[in-house]
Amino acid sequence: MQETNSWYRRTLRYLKRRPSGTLGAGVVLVFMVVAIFAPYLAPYHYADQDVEAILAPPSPGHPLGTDELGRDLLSRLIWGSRVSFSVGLIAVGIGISVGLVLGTLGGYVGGLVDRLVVALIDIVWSFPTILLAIGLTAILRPGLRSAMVALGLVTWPQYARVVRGQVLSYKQREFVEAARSMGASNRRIILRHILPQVMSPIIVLATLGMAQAILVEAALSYLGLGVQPPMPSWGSMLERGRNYIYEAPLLTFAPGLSITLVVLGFNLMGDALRDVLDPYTSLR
């Protein structure tokens, strides 16, 4: 206990070194709050329409303007941030879940396991993130589940070689062989004495690896591969706003922001994470 609150009263001192970070985290959480409590925070439903109200200006009534249809901006930019977070989230945990098992697999078992683990990390990293993420989603189906998963697939590799390497590393650590000595089984060292070693570049990554997948969700949705309508995404919006951007430019620029600011949010908390839970950087 003594130990987590010197931890965490340096990495308060460090954050405050570091107001970036401090930033990032704030407007990740508000998006995230906005993402939570969308349907109580938007002004109306993402479908509903104002026949007397297409590519209006903003308005009291309507905040941001309408689109085309007459829907509310502003409600189709809260309820795209849920859409975007939920992708996110679900991508990253599909990429850590596949990257551990097949990252701890091959940093503990060696051999031949091991080198076919780089083999596949080899063959998945040789094609560019987003053209896998394209094939996959155009196999498995265009929508907001063929996204995720997608996604998901395409980014395990860079969970996966870095927790081979960390498992590498401590599985020749003395505390693993005291504990082999011991009669523990590998199981036990790998869930009680490894994994937690491994998780600070991880979360670091997952941390990173959400700015990447609401990104590449975008580019997906934008190019109509991903969130399919009449369901708000920030890349559709911008799509559909693209034909629209002198009549109203909101339609393009509002969605835009959104995006470069849950991004940036996102690389800025995962740069300060990165420095605050690496090992030989100084917190004191």
The other form holds:
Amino acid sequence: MQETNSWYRRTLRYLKRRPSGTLGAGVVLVFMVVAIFAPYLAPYHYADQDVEAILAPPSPGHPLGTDELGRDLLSRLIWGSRVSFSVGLIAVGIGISVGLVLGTLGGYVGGLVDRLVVALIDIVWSFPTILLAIGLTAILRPGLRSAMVALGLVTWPQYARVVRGQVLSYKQREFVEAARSMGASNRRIILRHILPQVMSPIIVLATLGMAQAILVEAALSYLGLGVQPPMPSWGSMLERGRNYIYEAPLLTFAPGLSITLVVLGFNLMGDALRDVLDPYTSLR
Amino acid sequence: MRYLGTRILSMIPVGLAITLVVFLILRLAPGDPVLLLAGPRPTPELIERIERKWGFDRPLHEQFFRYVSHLIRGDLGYSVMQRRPVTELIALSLPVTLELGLAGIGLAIAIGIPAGVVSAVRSGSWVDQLAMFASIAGISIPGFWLGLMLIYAFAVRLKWLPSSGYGTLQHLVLPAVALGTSSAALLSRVMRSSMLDVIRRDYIRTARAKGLAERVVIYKHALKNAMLPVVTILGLNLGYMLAGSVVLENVFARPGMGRLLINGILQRDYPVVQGMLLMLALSVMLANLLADITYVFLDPKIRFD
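Can you swap the form predicted on its own for the form predicted together with the partner chain?
The next block holds the full complex; its first chain is the one shown before.
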């Protein structure tokens, strides 16, 4: 318990010294609060139409104006944050789960199992993320759930690779030998002694993975393969806004800026966390 | 040279694995593949012909070998929607995609490498901080949104460049900038950290101690060695560029492989989807191979392994 506490304090102290990381965390926090409390914060429901105001410019009633169906842009942005965060969290969750299981399996068991895991990593790795995600959503039928699953299934190798490497190196260490000689089971060795060591790089990767997932979901939705109407996603809002770039450029500015800010927040946070948590890849 | 031989041979299983994944994507897609191949108006004769040609009545592994043997003979199927063989569609769209990809990577190299070197040489200065903030911002901006913003600024407002289409150099500028920005950002980060790593080495201290001019030390001794990891990233990045061009081709209405791929998915024109996915994935594989070959020429240590 004490150890967790000091780890937590060290992180906090470090984040204070790295303002960019704190800034990133702040941005992420703001958007997260917006996503959680979207129904209370949004002035309108995302599908509410105001037929009196179609492609209206900003006004007191509609702070950012309305889209081609008279829907309030601000409200749709606020609701859209939910899509981004839920896709990010679930995709990263799936990616980490698969990555942890396969990575641990390969690294700990070794032999043929390990060779299979490595081959699987190599195959998925040889496809660029977005390309495989596009292919998978094609199988799964376009939609929010497909985007989440596809992203998780495409990104697990980055976690598996790191987990496998860490497990391989910790497997040989004295403290694991000691635990084994005291009669600890494999289960106990993995869960209590090895996996806690793996958590630091995973936290870093997960933070950067959120940024990646949100970007790819936006791209998928922009292409019409992600979230389907009327549910607002920043990506699909951009796709529709494009048609009105002359009359209502805000429809294109605002969702893109939201994506950029959230992704920037996660990236800044991930970079700062990497420096403090991950002694292997941080370059000082 | 042995290394290169092994490396090229190792492409064969990877290439087969890629083909298998793409093959399975078509087979797992919803709907009867025969009906999908037959298009909107299937006749019994057409269905029979497709079943015979693609061997859908055979076991899955046999179908896969049949697919590969068709592939080797350059037969990727027929797009009923476009009324053309897929290979013909690839021949038409590949140059469009390659043009954008190469322009993007050229831009990324031209901006990213100098920015990374300057950042490293003046590490900690305001130039470095500015460049590093620009680079993390560049990684965070979605390329397709940047494309839309460029369209707004240079096509809608200033009317300097066309907003979409393909053909002239003017049509290439905006998509290339949109595509190259994130890679430039990534390259500058890798270049910087690699350069910082090299600058601290003993041989750089020796070079300085010999009294060589700082310029010679940086550009002749450090840069050459610092390029190694950058080349690897560049190869990986060429793949991401191709993937990124899938989205950007749709933003800028360029008739490349990415646009065909997305239209194929939306119209459930699976032979096209399969062909485009396969070609794009194989190009990525070749790009990585190319990076490895360059690596060997840059790093004499590998050659004698």
